[in-house]
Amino acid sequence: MLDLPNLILIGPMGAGKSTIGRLLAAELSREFLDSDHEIQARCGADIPWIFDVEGEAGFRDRETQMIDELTRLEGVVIATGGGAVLREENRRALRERGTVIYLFTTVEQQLRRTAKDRNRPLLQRGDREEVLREMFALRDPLYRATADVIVRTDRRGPRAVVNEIVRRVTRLVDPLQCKA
């Protein structure tokens, strides 16, 4: 296997990025870290906790921190939040620690995905629908923008993305490498 840099994903809430990470890196034999998981770590509070008691900036600030840090390691898996990509400090460290993969997924997906989860803050205000479309409008140019690779996860296995992100990431690596 080819020496790959930080494999990096971002996206939406529910597009899959903790189970496509986890599955990635056990197939890369690399350690495997989830911005939200290490920021609550790190607080021992929840998400949900933080919002509450910091604010959306708050935990925004936080994120930035985590970010920096892990993108800092080497040879990792790195998931973040959805909202990673929202400030240009946190873009720019992705886009030049590592390679980013940008997983793709439809609101209707979304909504199937995180219709029962009650750890995401910003579905509890409102109709989840209308808020998944705001928030599509807005971060899915900073994911494109940000992301050396677009993979759509919508109807698909964990297992067929992680295969598609191998052969993607190692044609990126070295394009003599792959046949496909």
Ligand SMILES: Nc1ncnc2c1ncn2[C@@H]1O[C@H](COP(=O)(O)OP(=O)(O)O)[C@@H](O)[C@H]1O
Contents of the next structure:
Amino acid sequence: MLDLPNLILIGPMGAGKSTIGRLLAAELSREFLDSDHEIQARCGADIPWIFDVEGEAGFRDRETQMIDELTRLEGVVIATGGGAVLREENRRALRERGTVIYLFTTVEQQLRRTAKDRNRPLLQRGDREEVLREMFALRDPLYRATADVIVRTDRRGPRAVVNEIVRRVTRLVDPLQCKA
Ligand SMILES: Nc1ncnc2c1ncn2[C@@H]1O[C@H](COP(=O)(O)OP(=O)(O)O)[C@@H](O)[C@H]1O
Ligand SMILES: O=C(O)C1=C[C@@H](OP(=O)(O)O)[C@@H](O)[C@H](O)C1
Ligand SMILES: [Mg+2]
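Provide the structure of the form predicted together with the ligand, given the form predicted alone shown above.
Starting with the chain above, the whole complex follows.
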């Protein structure tokens, strides 16, 4: 089997990072780590609680620490949270320690996929569509600047997305597709 580097999923809320990361890791027989899940496990508290008690700044500090730790592992699949690209320090760690895949989706799909969710504090206030559009304007350039590969997730299901990622990443690592 090809020696794949860390595969790191970035992109906005509802793009499918957590869902696709798990499937991708299983497909490649790799360990899967979800930054948000690891933060919650370490704190013994869920993300809304962390935002309530420590504010977004407190959560971002924990996220930076977690990204630093997870990206030091080898040969794993990592799902980040949607805001992981906000800090330059995080972007550098992601870029330098793995192949970064931007899971792109539209605001319309984000709205559908997060409609019933209560675990994303940034979507619990104000006009959700406006919040997501503002985030897109700020973050889309950062996702693009950080990614090696961009894969759309708005027009097909998780399985098809996983297949495309495997195809694209294999080509990156082994451009001639030769099984030496
Ligand atoms: N490609 C896809 N097509 C349809 N639904 C999806 C797809 N990817 C994820 N979902 C659904 O969208 C919701 C949010 O997915 P999630 O993996 O939590 O996104 P993220 O971690 O990027 O915020 C979940 O209910 C998931 O089942
Ligand atoms: O976009 C963001 O700033 C956030 C995205 C969430 O993760 P998902 O992208 O997995 O929903 C989670 O990290 C937190 O609620 C903040
Ligand atoms: Mg997630």
